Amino acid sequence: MTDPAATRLICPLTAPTVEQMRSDMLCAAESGADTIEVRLDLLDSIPDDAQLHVLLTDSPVDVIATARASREGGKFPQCDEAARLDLLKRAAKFDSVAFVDVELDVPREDWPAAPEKIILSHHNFVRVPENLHEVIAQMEASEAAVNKIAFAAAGPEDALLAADIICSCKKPTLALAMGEAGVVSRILARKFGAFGTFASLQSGCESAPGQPTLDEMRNLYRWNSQDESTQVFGVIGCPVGHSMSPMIHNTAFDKVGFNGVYVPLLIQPGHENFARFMQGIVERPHLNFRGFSVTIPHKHNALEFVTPENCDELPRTIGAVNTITVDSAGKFRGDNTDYAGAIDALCDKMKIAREDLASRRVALLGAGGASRALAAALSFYGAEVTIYNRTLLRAETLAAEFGCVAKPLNDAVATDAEILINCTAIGMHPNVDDAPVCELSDSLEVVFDTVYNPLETKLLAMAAAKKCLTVSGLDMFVNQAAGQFELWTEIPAPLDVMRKVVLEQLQRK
């Protein structure tokens, strides 16, 4: 396995023009590249030689000469073979190609370089190869310097078979698993001790699925800091790529100083699927994975997965877990930091402990998965909760697990509560204009909005209006986060760090 420290950051460039590659090969350097991969497949014409000499004569950084063929696919036709390998191996004379990459069913005697300038690749769009072992064999037995295979993730655990190749080969290795599923793959190559990962020089510029940019693998997935020894988390639900938990748990990494990194695991819905990445997990002791934050629609898989008697009572009672945490043992555990979130926000801004929620008249506003986190919590503290909802079915059936009283949404308006909680998406951006309520209560002291886009909901604003103390979304989610970091790490969270996060996400949002 390749020494960490020498897995290589590669940015391909995919521009048209000879011109615009080499500006942006030195771009891409100064970014942060240590190594280009020139698609010579995706110019616009094939480079003369004054072209090459303008594109690959003193390059910053090593090169890998690439000209993709159209089977693997690339850009070049398959009935241009000779031309194709004529262009590697007129660039692979430039002293800055390191490297030039080979398709594994080019012939022996066709190759464009010498056997230490051969990256010997396989690539399938569609799926784990079938033969995958076949290949990684043929690989391992050729003269070429490094392996290379790229295959589609049909989910995660693809990426852990990505990691089970690097450490099992001999030579040099680069795998990859394509596509958003895959994409821990990529993020930890230098983890895994790969020869190399490839990120884009920006969105947008990606050569192959699934690439992360630059900026992304070097200040958001803590690149330079990562070794063999980086504890692994990640966010697991479908869809992921919105979630700013990479960017929050990250940064509190770094601000304190903890060798980990988090990372997104897009897992389609259903229980065998969750299950299957998290038993490739329980193979693996060796890469380090030790939690796991959960959302929509895995909470439950999560619960059935850890089983009931590894989580406390709430999370238990609520059925669901937002948090797994993997001690050194291998054993798991179920958390469930949504209502603990909530809860603490509540009672934080009220200046109360939990206890001093008993007997407090409690409207909660939806009956969906938010609200039945907050009903568990809430009856379980002793107070009073009437449960609001358009459809009075769900309000009744969720109200009658937890010894609460059911009533129409409509009704909110006129109840006799202390506290109104809004646990439905209704005032969400960027439907900014809507409210749960069309007026408050003068009973109301506390209102509570658990959407954090926008800040200040129009809920919130007419609580404001009417000088209720007002809890925000934000204040819940950084308060989840915060305890999920905790358990994981066994530090104290930096909240305001966490907390800066997310107010500069919405912004840029």
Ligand code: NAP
Second form
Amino acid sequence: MTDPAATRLICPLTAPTVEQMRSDMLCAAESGADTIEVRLDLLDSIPDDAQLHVLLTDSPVDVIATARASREGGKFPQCDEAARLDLLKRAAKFDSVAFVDVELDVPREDWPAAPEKIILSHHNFVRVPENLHEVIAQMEASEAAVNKIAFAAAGPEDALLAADIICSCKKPTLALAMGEAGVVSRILARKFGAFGTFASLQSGCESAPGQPTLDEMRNLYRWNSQDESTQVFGVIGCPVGHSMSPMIHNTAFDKVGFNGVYVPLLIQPGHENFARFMQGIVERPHLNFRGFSVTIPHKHNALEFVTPENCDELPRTIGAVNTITVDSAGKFRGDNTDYAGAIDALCDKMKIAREDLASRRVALLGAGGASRALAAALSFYGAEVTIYNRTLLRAETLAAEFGCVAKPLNDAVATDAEILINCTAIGMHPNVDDAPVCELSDSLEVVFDTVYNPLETKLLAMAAAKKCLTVSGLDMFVNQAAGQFELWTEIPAPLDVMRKVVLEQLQRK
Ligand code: NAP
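Return the form predicted in complex with this ligand of this protein as a structure block, the form predicted alone having already been given.
Below: every chain and molecule of the assembly, starting with the one above.
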């Protein structure tokens, strides 16, 4: 293992010309890369010595010279093996070239540099190699200075495997699980004690699937703050690529000076996929994974995994856990901050306690997951709930479970409720001109739209025009994240910062 402080943040350069690559090199160093990988195979022609001079003389940071063979996912044709090794040999002569990457199957006598400069690599773009242990043993037994193994990840458990490899190797090692599912192996390379990790200069310049950008590594994933004791949190879901949770939680950790990092964990649908990853976490307490946000489609899987005994009554009744907390003894607990976030957003705006919801008449629009959490919580606090839904049968099933009344969505215009809560997707971006009701009944005093993109939905605009109190989905969203933050850190959530970061992200979208 490498001392985390020495783990290299490597920027691969993929430009087609020497001039562009040199310019990108300076840019990458300025953007925080401490090592550059020049992908010589991606240049549009083999550089001669003069061109190598332009590219490699006086580099601002250490350089890794790579000319990846096509058999391992690069652009250098197999028939040009002699030219490829000759190019690497010529590059290795430059002082700035600290390392030369050579594939494991290149015979020792053909290595283009001295062993102390060699990164011995193996890539599998399809799966974890079946002969993984053999590959690692071969690398460890070689004279090369550094091991590098990269394989396509089926799930984030393959990133945990990468951590195992780094930990078990005696030599400095790069182990990367490629693709979106394996991104945590890249983000946590420093915590795992890897020789380095790769981060692209900008989106679109990746040299392998799943590479974050330098900016994301440094500013979103807090690269410089990570060390062995950093606690790890993440959002489990499918998809997770556009989740705002990494931005909210990492910003909040930063604000309060908490040594944590929050990562995306893409897990395909299915209880077995969820359980496989969680088992990997159970088996590796040293990695310090301390909490998870859980989103679609895994909230019920999360409840089953933590087991109902380790949850409060409402998550059990709702049948969904959106927050898992792992304590210092490795015990798992499940919570649901979705319902709490929504109920508190409503009560805060109405300036009442949760208990004051008793006997209030509520019209709940929708009968999906969000509606289910609210129906359970509102009934728990004694509200009189009518569920209105397009598919009446779904409303009836939900209503029967929580002692509510069910009606068709079209009847909501004539509701006698004082509070209306929209839990349908109607009005959400891009359908911003839609509203779940064409008119608001005169009985309504409070209108809450759980949709938060756009911030002011058509429904909320209609409610404001009628002088109703309005509650936005943004408050619910920020509250549920704040609830998670407090469960994990036991520090009051920096609500203003969390809210600001969501607003900025929404405005950018
Ligand atoms: P879900 O389980 O898929 O349920 C969707 C609901 O919307 C169903 O009741 C569905 O009716 C109804 N619906 C969808 N399109 C419709 C249409 N064109 N016309 C009439 N009804 C329609 O989704 P969910 O997880 O409950 O989420 C629902 C919404 O809640 C989301 O879109 C999101 O905006 C919001 N939400 C917000 C937060 C937050 O933090 N602010 C958190 C979670 C959810 P049918 O049963 O007839 O299909």
